[in-house]
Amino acid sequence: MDPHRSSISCHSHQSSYKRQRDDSGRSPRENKHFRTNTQHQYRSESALGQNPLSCRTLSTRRELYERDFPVYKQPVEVGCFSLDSERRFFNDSRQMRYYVEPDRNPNFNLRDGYRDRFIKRDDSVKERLDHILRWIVANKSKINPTGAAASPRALDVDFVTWRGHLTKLLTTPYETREGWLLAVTRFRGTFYISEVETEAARRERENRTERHEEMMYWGYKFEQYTCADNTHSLPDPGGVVNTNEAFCTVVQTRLADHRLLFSGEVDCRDKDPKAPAAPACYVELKTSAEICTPKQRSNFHRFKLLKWWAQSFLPGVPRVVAGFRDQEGVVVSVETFHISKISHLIKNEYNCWKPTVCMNFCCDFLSFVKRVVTEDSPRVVYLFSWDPYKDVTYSAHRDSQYCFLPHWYVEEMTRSEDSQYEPKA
């Protein structure tokens, strides 16, 4: 029997949450796709009357989550850090790189350097939710609950995670291809979420083609291509690709009654200086093959646009700019997204993804861990599970192997709580 699954099933949904304006910026009653929020509300209330303690599963079926759009207040941006190219922590923007806009039909080579000028982190290393972690403990005072005297919490936020975790379960609903595990730990009022690397993942890693760790490689030269150290220079091309570099947002925000701490990889922000302040003037980069058919359009804006939506709505990214490759890796065409159009772009696809069901199963996935994750303590995980046309499963687990917490931050945590306490001389 697979031990990370529960053998009772249940149904569960919370009450719907009123979003303020939908993509095309009626309100929800000007909509006529969207239900009434009291309609809903009912509905979700009676499905709770049926004895919610034994819901041991959450289920992933899309039409559950046709619903209102939840409120998900605009991310703030509280702070920042950096990885060099050894992989260290610095808590400030040394790594920010600045957008230069390449022409439409570039002709970049993404293959040049691959073999020659290419260093690659080794992602057999799990970094779990360490970067993150340190940056808490070096910005406590931005993020200490008001009144923290009075609180058992030691942060402010309901949950802490990498945004690529969040971005997993908004497209939950509509991938086929590949699960997940996601290890929780409540500790001093807070859920942390982690990632664990599946079997499959595991094996689909130790077991990639040449080709394929090549094609991964392009995305990062793409970047090389169209970044510069800061307003004034130029890209270099010429230059070594580094993938254990990184510039990392943190970010503030609401899902519903959620409250969202997390950090996620930004690759560049607009030289402009006159751009909006973060997040709104960070731009993604992406590579993709071009689309010469009307099917290979269909499955782009059925699959992949779906994810890059998500992972740069998630921090308040507003744009994606993708390098269109051909199959020898040369960039033919360039084209910027704006992620507020995607929704558009793709209402005419038949059967697509829908925003709305991608943010209400991730605002219902956390209120069930909120219901579920009940032991407050570092040495306790919930590891959830999820394979493709399966419900959402949990197993919970005392000092094993899943436990991510690192006694370093434990320890900073509780000697910061403990010391609000103590008298003053």
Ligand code: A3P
Given for the second form:
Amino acid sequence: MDPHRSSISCHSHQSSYKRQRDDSGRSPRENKHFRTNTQHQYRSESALGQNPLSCRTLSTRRELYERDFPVYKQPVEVGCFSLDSERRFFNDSRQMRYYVEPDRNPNFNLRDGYRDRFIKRDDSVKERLDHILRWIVANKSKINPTGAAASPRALDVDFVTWRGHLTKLLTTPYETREGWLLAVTRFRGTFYISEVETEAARRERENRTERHEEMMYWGYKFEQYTCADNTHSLPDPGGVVNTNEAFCTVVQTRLADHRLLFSGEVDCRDKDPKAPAAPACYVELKTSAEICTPKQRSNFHRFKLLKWWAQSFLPGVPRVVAGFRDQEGVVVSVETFHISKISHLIKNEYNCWKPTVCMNFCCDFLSFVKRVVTEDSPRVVYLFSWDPYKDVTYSAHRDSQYCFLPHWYVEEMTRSEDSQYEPKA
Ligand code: A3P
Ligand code: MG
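Would you mind giving the form predicted in complex with adenosine-3'-5'-diphosphate (A3P), to go alongside the form predicted on its own above?
All chains and molecules follow, beginning with the one already shown.
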């Protein structure tokens, strides 16, 4: 059996379960593609047939994705942007920070400043793709060097999204705890993918314990201990940690036949001016509990390194600097992990995650999206939904709460494309 073809399933246990549930009491008319202004999840299941192109679900079973590693072109940085202490967008690198290598055993106290020198970003505010869209509007010529007239698309890419959304896709075949919802809109030939918070994630966010809230600060505090504002200065652990601030890279690459444009936050860069060009000079910073037992090492390999690898491999960030902390939030050791060596590190782990499964699943999901998302309109959102141990399903919504392309973006992209055909004065 060709595993590639069988990942899109019409006959899974999952889809028949959904069929039973959704068919109850709904008229065939309601079961057509769209539901307008709906608050409810709705899955169109009416046309489950034998033709693979009409299939409604995508399997996430690991064994279906164990084939050759797909083509993944070296990501190229096409730009960057910054978000300041009030989360305002700037089309430049003003928030770039520079890595200052710490001692191997630095004893950084990550709890310092949590009460009195911490400004936390309001994570109930959903920014969706807005910052990336702002960057696109400001840099259209960089993405379409030959101009939109050369292409039927407004943008010469297939997908626009955040790196974090792609990271979730890469790790899906191994995820056992958290599902996801991804909204997709096709606009002028490009597929925009934006996350929607699940009910479970919202509940978790609103009910975090004080300990959890504090531990979320620790990662940012580690960044403050290891980053300087410019090439000549040193880190300032006495300053304020403000999680509104961000420096984001924008990269272009290709996964098989999917041309991707995505952005991701970058913690810092090598301060040596002779360091290779971005993204190769970037450094990802992480914290993790110190490893004291073989079981802890195995869990670190199985779970942490998967997330770290996926996040940095996507934009081509070559290394992760990890601060290992004790129970009290003190960094007791620091270690560098090279992304290209992580797959060797996990080789001895029984039944461990595989990079090829991650990339092939992501690739097949993007193909699935291209097949499903047929209507090209900023007013239409296809909502892809996944829960652990289940298949990916979708529903379609017109003029709904899920719409996420802002008017200013739609107008700008429509205007600029039309203007290509206007006679020059
Ligand atoms: P750690 O990664 O050291 O835990 P990132 O590493 O992606 O640059 O994120 C920086 C920090 O933001 C994290 O540091 C962590 O403190 C916090 N953070 C990011 N995503 C989080 C999440 N899903 N849950 C909790 N904390 C998160
Ligand atoms: Mg980090």
